[in-house]
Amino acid sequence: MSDTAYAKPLPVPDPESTPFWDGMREGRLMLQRCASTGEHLFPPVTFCPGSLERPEWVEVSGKGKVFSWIVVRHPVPRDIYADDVPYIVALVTLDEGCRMTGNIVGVAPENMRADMPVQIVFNRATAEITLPAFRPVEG
């Protein structure tokens, strides 16, 4: 996809989130992990909440289960998202323990269920930004 083809808002990586977005662009889900506690962290932070150490970046599986979700039926702003509704936004508990938001693709809203096993997919929006989403998998 070319840079001019994607007309929706995009995240702007900052020093804390750049390794996450670099991983997304490379087709790898990178999360932070506290070296002392082993806890995985998302969204990116400067310091681990418990130990106050700088977290390390690690590649994770991208597998998880749906914790909760909403079905967006009223696009806001309408001129940008009108062609996408209905779509599903979920909170996914990753196998590594932390939770991450993302759209769910490949399933009708009426077929969503709690604890649905999902796997990350990488949606290339521009040359610099690849957005995360999740799709159902057999589990």
The other form holds:
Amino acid sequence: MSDTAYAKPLPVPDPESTPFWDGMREGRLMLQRCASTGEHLFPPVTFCPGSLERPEWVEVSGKGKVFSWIVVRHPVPRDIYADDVPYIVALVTLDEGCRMTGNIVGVAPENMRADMPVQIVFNRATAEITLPAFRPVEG
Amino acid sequence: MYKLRDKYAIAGIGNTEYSKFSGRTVRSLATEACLKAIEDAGLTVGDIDGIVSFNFNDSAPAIGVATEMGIVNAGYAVDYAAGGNGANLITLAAAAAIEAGLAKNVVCFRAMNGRSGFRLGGGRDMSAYGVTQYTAPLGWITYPQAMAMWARRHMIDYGTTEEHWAEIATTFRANALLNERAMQRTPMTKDDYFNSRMIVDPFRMYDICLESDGACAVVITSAEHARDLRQKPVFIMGGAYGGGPSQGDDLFDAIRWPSHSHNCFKYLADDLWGSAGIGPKDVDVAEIYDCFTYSVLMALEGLGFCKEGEGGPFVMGGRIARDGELPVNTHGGLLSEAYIHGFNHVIEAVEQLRGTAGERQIEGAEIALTTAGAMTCGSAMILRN
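Next up, the form predicted together with the partner chain in place of the form predicted alone?
Now the complete complex, all chains and molecules, led by this one.
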């Protein structure tokens, strides 16, 4: 499929999120970390809510555990997602402590389990945009 | 903290027909509901000097509605940027505006062509800005999809099941059968619930509220003034809005929310009960924001009707039915009456406290709870007669 045919919603990177999306395109998961609190932050912000300092960008492992998930069975909008259902969207708690979003690939919906160990997958959408997904790995 | 206990009252209520296709402009729906509420209070348009609404989707601007009604002194005319959290927020804001001397009689409304016009469940924005850049491109777009993520975690943490949600859906439908305003008046059994289509696992169709065209309005004035007006006043004992840490940029900004097994109500409960000087056991009837079945559990738990995680067992066995210990959503709620963004819950609470709810009337109802919101921010009121 050519990029012009990509019909699903695409992220519009902004000054806070550009390092994240640049990393995704390069196959690296970039997260913010606050030097003061030691906390990793997602989604990106300009100020760490804990310290009000500006966090730094660091590359992380992309390992985590499934916090929660949904299985979309009714496509909305129908014409865009009709061929994709059922698909899985999850919140994943990364080993670094923060949560992030991603699709889950490589597992059937009925085999999803809470706290299942997962590893990031870089899911290319267009030349510019690569979306985060996760696949199960051995715990 | 809210310091206006019993100083302000709901003096009038009004609503349009609720439907799937109004065939009208949203402004005309809003105007009809407002005029009915003003008339119900025994006031005239000339008495109204404030008008407040809320929306983040389909609506009519407060000044537009004021213009159509011919309000000359629409001094306090405000549209709050709010969604499910807004219904009690604007009502409390109206009381605060009167307290501050900005107005004397304020009409509050919510109006939308939520089915025939802008459908909240539509998900048509192909460019994902702000927090939605991390959600929509994954196909995580609609409100049922958002809330199902929270509901799953409650199942994981506490063993909540679809049986609990079925009890909620069928209880509210049974209430709607007694309500001539309700859009859904076909009886629903638990089999009907379990046979309804899986939309976004774990939510079935009957876990998800309606989409509606319609409008609701109330008139807020001082308790002293309300006593001289046409209707029995319904006093605002207390109220609260907000929701604690990480309320985020919008409804989808819950990635950092501390636990998806509780919502805003855990954080505003102390303010709410403290403002009214009562506790959960004093409530006779509860009109709880039910955009989804699961949302009811989080409000019951967060506000202390039961402990966190015990909402499922709490609702079983008829406890929230109209003849139960805590009648909930006597009108049928967003699930079975209509989706007027929680403002229809305020209307129902007023009718219950006036004693004019007809077949739906809960005998001896003196204190009502209304809630609005289901995720990171919400609002609630305690009303009495």
